[in-house]
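In the form predicted alone, a lone chain appears below as structure tokens.
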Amino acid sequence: MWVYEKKLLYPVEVTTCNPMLAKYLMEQYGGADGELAAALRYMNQRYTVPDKVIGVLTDISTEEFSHLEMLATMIYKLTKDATPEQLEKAGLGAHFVNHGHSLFYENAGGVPFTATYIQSKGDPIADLYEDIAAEEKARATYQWLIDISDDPGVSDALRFLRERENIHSLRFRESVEILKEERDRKKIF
């Protein structure tokens, strides 16, 4: 199903060690509206949507995994040279004690990822509206991350991710219209 290229979807340049920024990025890494939740949500929902939109969910889910890889790269680069004292000062002391410099799916508050973040109703139109909301929440979070980032390379990658969320939202909106048109079409037997 997938072909893996050994390169990021978009280059990630990090100029400084900044554990606090890494902590904030964890919201998109393992938070409720983050990339892991989105990728799993869309991959799961693709099994209960009409054939006309399966490809959209598969494509976007796959791309969300590449966004997750970009975030992991940013978080790792922002923390790899941090001392335990710097991590503790950034609020990552408990993370360091449990995981060292390893990444772990958790949000910015340190709450571990949970499957309850993944929504799937089984109604294609309801699920697609949920997906639109998820993309818009991710877009907003990326904007807020850009607003607090002081690293030009990280900000550049975050802008790329924010714009991809806009595209995903548009593709889901198009899919809703396709399904509504099909639903509302007169059927003659």
Second form
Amino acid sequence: MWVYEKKLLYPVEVTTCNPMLAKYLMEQYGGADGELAAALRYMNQRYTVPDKVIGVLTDISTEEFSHLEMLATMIYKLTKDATPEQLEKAGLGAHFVNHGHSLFYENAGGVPFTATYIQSKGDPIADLYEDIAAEEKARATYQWLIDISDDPGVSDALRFLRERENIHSLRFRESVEILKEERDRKKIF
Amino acid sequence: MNQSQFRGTFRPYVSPRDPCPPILEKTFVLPPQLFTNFQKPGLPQNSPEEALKQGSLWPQFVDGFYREEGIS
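Alright, leaving the form predicted alone aside, put up the form predicted in complex with the partner chain.
Complete assembly follows, chain above in first position.
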């Protein structure tokens, strides 16, 4: 069960009408290493990982949804009043024809989200290493978004999100360490 | 925030025929979590305001990232 708080995890300030930046941000919205993929991956893997690390997956998955909400807010604000001409100029002409001004789970190239972006192998180490890799890839994506963003408000929010990926990666690394400790414990008995 | 401890560098091969002006030294990120497999208890903490701003309660895990670094 979840409790929804009607506010963003981190304040999102957008100062420009910039559909081009919105298009780039969609990589983290509906892309392979984006927040939706992360949230769905952890939310599903959590059923079959050892009890001690279920909570890590639940907590991080939940937080990823709050990141998804931040990205949705940024993309919405950057495009909501853009004309069809402006959207077309930003490379969002096809998006506009299909979705109007609404958002959709697509990557920056317009490829729709697919479950093949994520995996659940049922092997705790295989799954946790995928999760660590996913966090590092998301961190790198945020770096390139920061490098291409010319909106200071968006860049500030992206820096926050990037740092969260660092912490998530650390938590998954700790989860691996917790599972490794199980072996040492057996030796005592 | 000392970023330099969380960055690595390498010198790629440079050809006399490179079409773009070559970058002699490339920088890449070595994020803080690489150096900590398990967080120790009792680490120094940010104030709540600073924690929100930086995205972490513990300054030790913050490396920041700025366009001005010129990594890409």
